[in-house]
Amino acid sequence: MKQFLLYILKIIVALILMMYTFDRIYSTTFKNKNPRNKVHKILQLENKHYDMAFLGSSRTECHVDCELIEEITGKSCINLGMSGASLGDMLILLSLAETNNITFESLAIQIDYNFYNTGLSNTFKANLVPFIQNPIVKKELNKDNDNFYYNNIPFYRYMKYDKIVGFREFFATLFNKKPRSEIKFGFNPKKGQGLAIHGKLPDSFVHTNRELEAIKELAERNETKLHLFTAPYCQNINNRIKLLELKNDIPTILSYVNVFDNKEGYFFDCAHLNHEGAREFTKILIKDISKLSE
């Protein structure tokens, strides 16, 4: 019996050591290898200035062509839009940028369905876990119900978010595999045409968003010009009228919800423009933002 218990103890010790080893290897790789997503890019970048930055969900990532903006304006530009991103994600991303002395002359933030949500998206949270030693990251992850396990069980956070920062992503990062989304400018255009509806707008609506207010305070603190905009939706989406009514709560917002109502060929699906539509939208957006910045 004593030998059996000793054998079990050895297995447990070996597993703990293995978990510590894997935790260290994963964390070191994500911190030091070329970033494959925009969260890791900002976490690794330091002392960088951009004239313009665009933040939002896939409705920014797929709609704003920063390379085209640089050609038109001659100003440096980065698209930090991320699929499924919330305003909470954007607030933390901007806080991390501020800590790393990444500065922006102006910020343009997509505000539409995300105005009615709070908190961090699951994907964004997963991409934070390799950087748990960062004070801002640690503070956010400590709000999670699993914070005890993050801090006390090595490799737990990578097991929990295996689909996002697990084995496949680790090896892709380790061997510098090219990411699906372009990182330098951050624009990820869609190809094809359609008006399919995936998901729906919320049934209930709020009139304020505390995370947006915090973003405004951060921009003011850094003397950054802040522009808010609503990206196009096709006419088939339910409750679209509520997005048009955002003007009542945010009078300064640039609303483009219905700008392509007669241009169905510009849509990939009801919530996303295709590449041609994105380039046309970029031209409209940058023209209006430039006027406001004069």
Given for the second form:
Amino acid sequence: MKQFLLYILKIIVALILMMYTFDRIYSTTFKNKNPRNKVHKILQLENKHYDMAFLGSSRTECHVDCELIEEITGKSCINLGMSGASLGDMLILLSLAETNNITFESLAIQIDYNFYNTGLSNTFKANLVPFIQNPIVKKELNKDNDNFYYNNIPFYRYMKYDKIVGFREFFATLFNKKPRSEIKFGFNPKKGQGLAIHGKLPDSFVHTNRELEAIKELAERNETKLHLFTAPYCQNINNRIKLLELKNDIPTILSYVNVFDNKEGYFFDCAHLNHEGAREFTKILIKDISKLSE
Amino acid sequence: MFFNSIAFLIFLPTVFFLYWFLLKKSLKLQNILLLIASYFFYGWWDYRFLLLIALSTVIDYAIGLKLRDETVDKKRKYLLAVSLVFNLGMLGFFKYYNFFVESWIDSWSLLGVEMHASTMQIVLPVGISFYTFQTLSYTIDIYRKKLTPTTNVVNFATFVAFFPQLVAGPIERATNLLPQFSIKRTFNLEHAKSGIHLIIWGLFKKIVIADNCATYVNTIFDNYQELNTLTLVIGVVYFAFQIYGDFSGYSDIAIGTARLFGFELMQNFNYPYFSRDVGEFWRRWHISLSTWFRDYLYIPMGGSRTIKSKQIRNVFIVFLVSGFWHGANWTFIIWGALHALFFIPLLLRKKNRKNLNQVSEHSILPSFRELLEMLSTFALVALAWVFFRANNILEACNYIKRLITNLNFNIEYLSIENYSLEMLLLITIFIGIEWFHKQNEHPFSGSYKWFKIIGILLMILTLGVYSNHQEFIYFQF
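For the form predicted together with the partner chain instead of the form predicted alone, what are the coordinates?
Following is the full complex, with the preceding chain placed first.
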């Protein structure tokens, strides 16, 4: 029995050593190699100024063409929209940018269904875990139920989020593989046409969102001009009226919910514009924002 | 409780410690501990269904003793019938009630008669097909006078509920497992080590092979209408490896866990995808179930020692029942029927027992003929898997139709983020490991044992799927 326990102990020690080693290798790689997503980009970037930045979900990422904005306005621009991003994600991303001295003259944030939710999205949280030593990241991850494991079991964080920061992503980062989505300007348009409805909008909306309030404070503190906008939806989506009513709670919001009501060819699906629609939308949006910024 | 859960990681060492350190000197107490542990293990999922196991235990225990004492044939038959009706009745109710009601309504609607009968929301108790067959083998063997019933109710109850194999097999025979509860067990170092090796290998098959394949399989089967021939072929191959990794992985963990407590369970898989014909496949796939059907259904019907027409009938019955055992869906029945169709030509040509040894037993690589035989057997088995995986027959037929008619072999990106061909590399590595260790039950032997253990642990850590926890497929049966 003693020999058996020794044998088990050897396996456990080997396992712990491997976990510890891999944890170090993964973390070092994600911190030092070229970023493959927008969260890692902001976490690695320092002392940078952008004239314009756009934050939101895929409805920003696929809709705002920063390269076009640079052409039109001559101003530097970055699209920080991320699929499934919540207002909580945006707040943390802006806090990280603030810490790294990344400044924005003007910031536009997409508000729609995300106004209803709080907290961090799973993908965003997964992208934070390699940077657990960062005080802002640590504070956020400590709110998670698994924080004990993140801090005390090496490699646990990479196992938990294996689909996002697991072996494939580690391997791709290590060998500088081209990211799935473009991160220089951050615009990733959708190709094709359609009005398919995936998911639905919530039935009711709250009237305030504490994360949005915190974003407003952060913008004010950094003397950043803040604009809020709602991107277009096709007419068939349920509860679209609720988005139009957002104007009651946020009077300054730029609402483009129905701007393409008769332009079905601009849609990829009901919630996303295609490349052509995105370019048209970018032109409208930048025109309005420029007017407000003057 | 799942074998790949944190709860089991705490449960197993605790029971192991109590079993070998605290209760080492008392066989009786060790068995009681195993019984309590087994009920706890099952109750972790749903404690209400413990009553079913307990009821099945009490009834078969009592019938076993009655069968021993009864000498009149008619009464013995009656006692056996009671056990069959009770066990199969429970199984029928929990597993097949809704299927029969729905099929009844559907068949009348085909004749233009609309019927309205309500189905019930019946929860299928995990592992009911496995422990029901296990207890049935006990009473049938006593009836056949092949087994003396036990008079120790604790031993019998532990035999029925033994946690390593309770929910997904191997389906143990009373003649093999039950006597092991009566023999004083001493700790054997090599036996226990091999148990640990099987657990590690089983986890690799489940977490690395099966769960990674599952991601692609789900995407491909959910979107098959939009995908091309190459992707659909890949989908079927991945499912073949998903179900193999999942089920044989579970069996390895079960056998390994039992070994830690000094028990030897029967082998359930023997490298089935290296089979050279479908007959060989069925001697290597889910061995505990196929031998169960052979001994308790096929041979009693006459098996192959009867006229040709009856042989064909017997094969069909066994494969159809085997399909139906897997689940209350016509897809499983078609799956069974296809295997019967694949098997019958071998039977008629008396080639079904041609390949009894391991392929390439004395050579490193297979001959060209062996390779072709293995590939064609795999292709047939994989074709049948489409019915096993599809939600209904129409979906399976459409999947196969598109696979045959699309004929586009471009590499496609799937809607999931990962690129599916990476998985082929992993499967190739897996096949390579299995091929070079096919004479052993796991790859951890020889002079590079530690190197292999570390390598597999490394793959479990880095390539395993943890975020998208997949239940063992055979739990649903």
